[in-house]
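Only one chain is given next, in structure tokens, and it is the form predicted alone.
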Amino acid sequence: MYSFDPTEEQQMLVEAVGKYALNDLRAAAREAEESNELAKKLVSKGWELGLLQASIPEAYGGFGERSAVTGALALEEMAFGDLAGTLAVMTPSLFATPILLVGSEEQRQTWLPKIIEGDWVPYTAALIEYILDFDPNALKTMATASGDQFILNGEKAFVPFAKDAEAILVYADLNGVTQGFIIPKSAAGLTISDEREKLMGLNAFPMYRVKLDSVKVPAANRLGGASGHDFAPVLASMRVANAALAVGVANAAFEYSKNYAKEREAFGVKIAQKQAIAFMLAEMRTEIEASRLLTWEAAWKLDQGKEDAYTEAYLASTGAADMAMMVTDRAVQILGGHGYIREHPVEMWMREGRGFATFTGLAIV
């Protein structure tokens, strides 16, 4: 079995991250919901605290070996400070990490070095599609093989920096199986919007529509090579990231609220020793400390190649989508008609908390 104490590495790590995640994100986190941009040398440092790099072996370029439990615990306390900076920060990953789990060895070899030696690079990834019943494992974005190359179409949705990357991993549905295809950014019949995506939350991180017309892709850009890959540990992987997002920005939500019921006093006594406040403040520790030790749990399984971790990772992101919502509305709650107004940052938590059900595919462990 895990053990719940992480190790010394680990430690220095969610330290450091978390300093740079309430210094710098959090100070920044309004302005650039506001502005709808995040600044470069935010990103950059964040960048630099080497997450990415840390779960790169030496032989690609990195300082480390991947470590899904690591990831885990990283993406939950860089995003206690602002989802939106830690997706920007984490966007590289959503193309490099699928390489190193199931491409080839020539693919590896080509461009883990690239992206993680040098400074940020927008390297991006298009799962999502902007349909009803979107499901990772049925893709509309369809790929067919035409003999030494395949032929993309289809249309993807809320794809991370798509306008600058300098490469996507694009997801199609090739004979019933999801595969990934890389394409680099002058791809004839490669369309990308010229307006960013309109969402109700993480207004601060830029996604675009990306279509693709007949879009001819090398055998070799087939991700895993010519023999393709097993979509399955990318997915869980999604998932697991997913579920450790939203359980960063529902913390968030709730140390921000059980702070201000402590202060904040109606009728002589703080809200904090009101018995409806109570409750609610123990329910949501009660279910965040639930969907953390879930995520951890399937964190660990992953690592460790269990039999049931892609289950684990689909119960850990769908519980904790739910949770997010519930804890993110309750902090709103909480501060009344405070929690209403941009001057606190819990009704901006509440409107990303409602995306978590379709946010799978914007981050990876």
Second form
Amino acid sequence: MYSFDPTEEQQMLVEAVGKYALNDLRAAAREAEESNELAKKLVSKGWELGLLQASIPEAYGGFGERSAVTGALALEEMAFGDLAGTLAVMTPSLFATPILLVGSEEQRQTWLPKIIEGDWVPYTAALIEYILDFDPNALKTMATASGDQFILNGEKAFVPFAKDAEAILVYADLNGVTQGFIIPKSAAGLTISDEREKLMGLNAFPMYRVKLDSVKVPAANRLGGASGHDFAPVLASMRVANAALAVGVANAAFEYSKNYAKEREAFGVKIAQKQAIAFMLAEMRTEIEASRLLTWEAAWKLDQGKEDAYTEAYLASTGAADMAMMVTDRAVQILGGHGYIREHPVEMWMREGRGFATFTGLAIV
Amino acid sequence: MPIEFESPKPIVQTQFVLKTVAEEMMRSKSRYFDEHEHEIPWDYIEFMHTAMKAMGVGSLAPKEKRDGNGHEGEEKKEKRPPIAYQVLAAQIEALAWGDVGMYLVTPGGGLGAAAVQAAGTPEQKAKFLARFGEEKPTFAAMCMTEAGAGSDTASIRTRAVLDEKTNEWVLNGEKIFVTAGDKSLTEYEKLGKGFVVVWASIDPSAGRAGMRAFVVEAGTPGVKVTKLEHKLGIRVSDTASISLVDARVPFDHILGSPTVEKTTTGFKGAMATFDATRPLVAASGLGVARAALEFLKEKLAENGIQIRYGLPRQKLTNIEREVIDMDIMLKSAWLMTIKAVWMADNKKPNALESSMSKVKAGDVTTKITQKVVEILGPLGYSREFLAEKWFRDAKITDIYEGTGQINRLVVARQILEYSGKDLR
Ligand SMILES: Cc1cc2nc3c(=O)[nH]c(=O)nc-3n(C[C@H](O)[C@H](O)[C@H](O)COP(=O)(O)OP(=O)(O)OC[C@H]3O[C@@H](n4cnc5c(N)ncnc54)[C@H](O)[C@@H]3O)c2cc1C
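With the form predicted alone in hand, show me what the form predicted in complex with the partner chain looks like.
The complete assembly is shown below, putting the previous chain first.
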């Protein structure tokens, strides 16, 4: 059957997330962006919503079951409030969810309870690299087998909270395939830059470069254990997350510019009464819906283990990145000169809008 | 029901069956009828009629409304959620994949029956829709458009006046662009007696509030098909002009309420029809788009060009990017269409989703077919293949049942909570 109604449980969750997104994240977003600083209390409050905790089974200290659909619903809603805040709240998921999805039993037992039973603690993951032609399936960071351990060399970029992270899940190329390696912060040869990444957007979200100079990783710390793991489901889950976040940010920009257009007057009428504006809004709303449904379908296919789930996730993420750029650009356009001024949030959303072409790896459902 | 994207079994089955129909009865004749405008595809009409009768149905219309016996409760007993509109959308998409022009020549009532379903009383549904299950294939059509009133439906000039002596409505006016108007009104030996639903004003001073729909049966004196258009595409579908000169219809042929309240009931009836039919038109466009995209992929594969899904954008070739973008457009447009009809099935108000699906389908259907012809180059432009025909057929999706602009207006009014006065 086709159905487009979230369950009651999902609706309650989304409602709770929505309140936090607006009352807390959105309220703090501009200041956080300007000061490069997210209040720890704000992040903790988001963590207490229990999104990650609810996606991990009791056996590992959680109280639910992972659902990509629920994840997508929640991420969209939270990103409607603020993207940087959302990414911060969900950073531990970057480490925990791949372990849940493709980790070994031992890895799940070791890490999951530790991460989710307490307060928000920065566990993170490193996928992106600072190179032209970046491709998550053709990484330049290299892992080589050496006896019963692996040696990692290379440099990762955009690594959330790396400075404070207890451990990092580092993705590297092992014989032509992307594999994850769990690396504690004390590992010899691991250097984290002092300076944060300086990007076009996401100023409030701390990210760092991470250098790996012959870092030794015991075979047991290879994601999935000695025999490793399939990277495809991890990447697909990152893509669904990216798509859901893009929909959330786009929707924020749409709602804001729509409300503005209903207030702002020019030539004796509200600008929303001009077709040139109204049609932009209609198209923005239509494309948001298109991306949202494709994202939901990809998430649902992931949950169902459908064979085209990975392709669908790719399409959803690719489509959402284009959509978010179009929608956020138009939001600025609808506000005119005022859209260009940092008093309004639309310019921030526009900077984030361009980012979704690059953000895969910063979140996961 | 939680969020779910599993095609229901009836949809999978109907898609399977209709694929064969599309290939054998439609694709094989597509070119012929494109080149012989105004010839009638009797084989297809008779085949579809026989097939639908064998399945115990007389048309493609949704099941719970088709019998008109007021047995809508049956759906509830079955416990399964209703999916009639979803099945219909899937059928239309599948047939349009074969040939969208020929799909428009499927007997069984089309937009005329849809109007009766959306605006008629239970008695009217019973009276007017029963014919589609009978011996001969039968057509119905919807007449809104006039030479001076296209998008601006509220300015139609066709008049209906009640003759109180005979208790009949007397209709006068001139309708154009009526899909299947000829097959609905002209008496062909092989066809049953059809009807057209004519929108007219019973009180021009009341504007929209005065608009009403009337069922005008074939054979009604004073009703004539005066012209058949020659078109860019969908040439196998007749597009008729119809003149009404003192055409008399019985009192109970007025759909819904005969009184002119101070409300806009009549106009709302028309709009309710559109809410139901717009996603179906979207589905018909998407069938064409899928045909074109699949054809392109076939040709690329034959030439050893693979689409490497999953690569980052900057690593893709231009053709790969184009194809992937088209996949995204087509899939998401289909999901929007399915959502709109799913809402109709579940009796959720869907004016916004219905118009959004039409906006999106109008866009992607034209874009995809245009891109496909471009990428195929000479093969795309040649009449040896059907891509150029699909390009021509596709364009109508963005024009009828509300142009792209009109549907954007509807969407904009919904999201802005504006009336027609606030945003024209
Ligand atoms: C093949 C075919 C089959 C058809 N079948 C049927 C049928 O079965 N029954 C029926 O009743 N009609 C039918 N139509 C008519 C069709 O619905 C109309 O052609 C359509 O609604 C547009 O009206 P118009 O052609 O008068 O264009 P116009 O209304 O003159 O529009 C011209 C242009 O102006 C734009 N425009 C108009 N108003 C506005 C506005 N307010 N804001 C912005 N832009 C605007 C339009 O989008 C369009 O681009 C059919 C048409 C064709 C070509």
